[in-house]
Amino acid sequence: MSKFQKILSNLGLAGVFLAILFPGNDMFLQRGSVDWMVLVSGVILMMVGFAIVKSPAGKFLTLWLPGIVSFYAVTIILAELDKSTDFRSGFWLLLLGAWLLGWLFVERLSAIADTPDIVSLVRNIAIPVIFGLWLLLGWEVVVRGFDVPQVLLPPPSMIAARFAASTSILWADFKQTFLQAVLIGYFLGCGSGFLIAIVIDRSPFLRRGLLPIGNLVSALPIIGVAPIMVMWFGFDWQSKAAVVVVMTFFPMLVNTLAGLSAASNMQLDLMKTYGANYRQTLFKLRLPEALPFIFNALKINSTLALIGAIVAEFFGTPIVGMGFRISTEVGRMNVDMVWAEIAVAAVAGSAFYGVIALIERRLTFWHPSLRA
């Protein structure tokens, strides 16, 4: 066990023990004796595990017991959140101890080496999930513990309730913004940027002429472009898709051109010795070498497209869409609905990015970064 891990475990145990030693109403809300006995037993087992850390049983205990005790402490915290909003110092000590033990568990889980692929996959998914759940728990406790006004920051439980009650509205907004404006604009912008990069690569004249124009277009502010696109293409999703095209075109153009130049002179000379023409060299050498650059642009544009479509809806849209809902609900002070829309946008953007990253791993498995 490293020195850092010992510090974490000791701090976590200290926080949990202090919460146990002061269970009175002035320090902490009363708990049943059975609950405390289970928690104390878990702490004792953890200490035993630390004492026999060199044995297989000790290694198992020192890995999993911090997570088990942390999880049980979280159940107590959630139970107290439903009972009261007047939290004493013992409550915060228990929260601190549970957080430190959870941190220790995640650190040890991430340090495991030589595991099967399926175990590594589960671990790689579990670590960010645990981290995200702790962020939500901390958000809930801080907002309710310090009595933050719901207009400023609603707790996650309130946002979840609004989400569950507004699924039909959220789906209509998601369909309007993401499935129409974002996806169509994304494929048009990335596709046109890719094709024009191929054309520019073929002609030095176009490289000198079109690149400065593309740079100029990329520097246009979205709040200036969006009203113009609304005037040109109307209030429906077409104008939002046009904004997405403008935002995604230049990153794809620049990254594709950089990728087409990634092949070394030795590789190009080898293709010439094989008698390969321009098209054969392009498809068998230069485009495969450019794939990491192209996927970088695709991943960057996956977030830019969603941001562009939502912001464009602030300047004119039918009575549906994520941007429309956010702007109107902010005016009505329905901040929980705003956060529900933000959650939908975050999940959609993350899933979109994840799909592109997964395709990248399948197509660029030969790249040194992925082989490592």
Second form
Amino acid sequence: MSKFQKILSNLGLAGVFLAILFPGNDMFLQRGSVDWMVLVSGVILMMVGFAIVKSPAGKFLTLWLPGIVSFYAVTIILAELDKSTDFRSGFWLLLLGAWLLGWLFVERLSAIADTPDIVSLVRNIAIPVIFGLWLLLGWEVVVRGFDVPQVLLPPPSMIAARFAASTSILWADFKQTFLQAVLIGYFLGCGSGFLIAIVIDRSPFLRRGLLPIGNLVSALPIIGVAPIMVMWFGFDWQSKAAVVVVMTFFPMLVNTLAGLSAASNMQLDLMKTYGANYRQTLFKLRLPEALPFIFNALKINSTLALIGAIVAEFFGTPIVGMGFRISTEVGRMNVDMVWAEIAVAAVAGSAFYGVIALIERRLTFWHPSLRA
Amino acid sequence: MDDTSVIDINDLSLTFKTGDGDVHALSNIDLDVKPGEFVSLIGPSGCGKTTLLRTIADLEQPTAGDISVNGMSPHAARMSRAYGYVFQAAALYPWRTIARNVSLPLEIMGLDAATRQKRVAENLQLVNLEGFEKKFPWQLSGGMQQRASIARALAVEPDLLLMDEPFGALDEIVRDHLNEQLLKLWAKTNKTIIFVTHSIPEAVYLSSKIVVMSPRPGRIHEIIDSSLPRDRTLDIRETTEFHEIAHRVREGLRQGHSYED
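For comparison with the form predicted on its own, provide the form predicted in complex with the partner chain.
Below is the whole assembly, all chains and molecules, this chain first.
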């Protein structure tokens, strides 16, 4: 066990222990003495575990007990949040202790040697999940414990309740903004950027003529482009897709061009000695060599597309869409709904990015940055 | 023009135009290579040995003179895949396995899958790389990568092999081993080989003909025919005959003022 883990365990145990000694109010008594007994026996077992940490039993106890005690303490904290408005010393001490023990648990978990099996897979998923849940818990406790106004920051439980109550609206918005404007705009923008890069690459004239214009278009501010696109393509998703096309086109163009010149002179000479034609050299050498660049653009564009579509909806839209919802609900002080939309955008955006990153891993496994 | 020559070069010159003026990379080159010869081009850097090889391969264009490869222009020879070219680095494609790297020129030639598979297997065996078909280049050592690139050049089944310091980046032990293997390959296939090097022992050990070149302008100083038997082992490097030829090469390089500036 490292020095850092020892500090975590000592402080965490002290926090839980002090919370039991000085509860400040009746928070343990309301749920009966069971809580009290569970925590005390957990703390004692953990101290035993740390005393015999070198043995297998000690290793087992010091790995899992912090997690169990931390989890149990969290259930007490959540119950207390529901029934009380008056938070005393015991509550904050228990929160601190549970947080430190949870941290210790994740530390211990990630320090286990890598094994290429299902255990490490579960672990690699469990660690960020535990981390995220703690973040949410911290948010919940701070907002409710300190009585933060809901307009400034609603607690996650309120956002979740609003989310559950309005899934049909959220789905309609998601369909309008993500499945139509973002995805269609993304494929059109990336696709045309890619194709035009290949055309420009063959023609020095176009490189001199088109590239500066592409540069100019990419420098246009989105809040200037969006209203014009609405005028050109109407209120519906088509105008938002057009904004996404404008935003994603240039990164793809520039990256593909850079990728097409990534093949070394020796590799190009090699193709020449085989008497390879332009098409063969393109498909067998230059495009594979360009893949890492192309995927860079695809990843950058996945986030740009979402931002572009949402912001574009601020400039005229039918009464559906994620950007429309955010702008109107903010006006009506329904901040929880805004947060629910943000959650949808965050999940959709990360999933979008994740899918592209997975495909990239599959196709560019040979690149030095990904080699196993 | 001599019909039996693999390569026939008459009064060939090549001048690069640069911002600092003209660079005479090759000047008045005359060279005749017969089938089955092993010709080494040796000289200090800047003597144009690689440029000469690239001109034969149609990767550079001469500014004057005549050159024919297999009785054709270099361009026609390149388009008919008359030669295999081995570069200073292996230049294998990292996204292809060893087998698919060797298969690359065959795909470009439009051969069917069965023929490709057969030739890949044959040539990997020839360079002692059987069993490594499914490996990727970055999983192999430098020497093995260079052998794979030789197999790739041989897969085209050319009568002529052009090699540009193929073992220059490898350590001496690996280089000795590959030199020995290359000689065996030459004996087995009876190909014509043109080999660029700046190592005197390597040139003498491998060649039936040594072309000593000198710089500024790049030109042929002397052509030495080797009296060593075709069938040689690494031990031949200890004989007096070997040392005599090595001495002549060294003298030739010195007379070409290669060591002065």
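Residue numbers count along the first chain shown, from 1. Here, rigid core means the biggest group of C-alpha atoms that superpose within 1.5 Å across both forms. This structure is a prediction, so every number in the text was calculated from the model and none was measured.
*Asks:* Checking R207 here: with the core superposed, does its CA move 2 Å or more between the two forms?
*Replies:* Stays below the 2 Å threshold, so no.
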